[in-house]
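First, one chain by itself in structure tokens, the form predicted together with the partner chain.
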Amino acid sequence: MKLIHIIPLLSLATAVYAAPQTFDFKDPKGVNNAIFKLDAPLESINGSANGISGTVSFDPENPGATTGKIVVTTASLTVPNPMQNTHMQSDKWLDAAKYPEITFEAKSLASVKTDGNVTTADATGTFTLHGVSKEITVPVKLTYLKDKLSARVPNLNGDLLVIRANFLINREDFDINKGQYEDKVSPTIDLSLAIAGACAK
């Protein structure tokens, strides 16, 4: 084979190698999770979700081009309480039947730092609850584990890589429930999010 052939090959092999790689965050272990906290006068309201979905591209030669759309079942959100839950999934509060899904795309990072396999920016994108779309930009850890999937998958090669984020939102930016019950549950709500997508090769 002269150069001239391999040339392009190589040209090709480097801009597969250098491509983003796209990773589904639909864990079949139900490790990841979202836990969310709401301060209320008793007590504050702490709890999870782990119906997450969603897919992230990522270029670990690139890590500030990264975009992605992360789903959270609002059906999975659950509190110890059970009456609380069944309040929380109610019309009168996140109404899970009418908004089934919980939202955030990113469309773009800043601010973004690189060291070693860790990288952390400051994500802007839309986050969707209860039906309304707001831009908001939040706080992001992105931790790249070249693979690491078959120590979580056996017999399943690829990359995993690890999104934490911690950020506050206000249920009233979301309508819901609006200058109401501010002295049961407070307007603010905080978000922490750790999950885990994979890219199988």
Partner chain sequence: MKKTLQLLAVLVQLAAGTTWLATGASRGWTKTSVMIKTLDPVTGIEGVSYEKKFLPGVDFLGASIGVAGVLAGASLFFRKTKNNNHQ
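Form predicted together with the partner chain already given; the form predicted on its own follows:
Left out here are the partners and the other molecules; the chain alone remains.
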């Protein structure tokens, strides 16, 4: 076979093997976090969680094919008031002992728009909380940072994938005290996710 015929085949092989990258969201710095807010008539509750892990498959050449699963450890959810924190983790509310994880498994992206290294889309997947799974669609922003891992974690080379998302859920959809305590604990929960995943090289 002549060299002129081999070169296109090599290019094709390179394209075929340019597989999506896997990004690990278990952050060694402990910076990744989720914020939750409940604004009821009598009380406003604000808290956070940093027990975040999971993996996301992302192809810089095809961001619309992104899939993955993000996991939040239920016990890592905290609020400033110690008594409220104890109640939240108890079997009367989140039951962290029985349901140790809150997860979102993204299965498909729609309305994908990419500008440079930033992609916005609507991610549809399965959200699981308190042992109940629901299909939801949430807006996401994906920022691909090539060769920036060392800027976040010294002595590690690789890429970063930053995910930002903000969406609402209703606790009653997940069998958490439906129709109860609404004057102090809002049925609507405002969730914000700010996380970065690493693909070491």
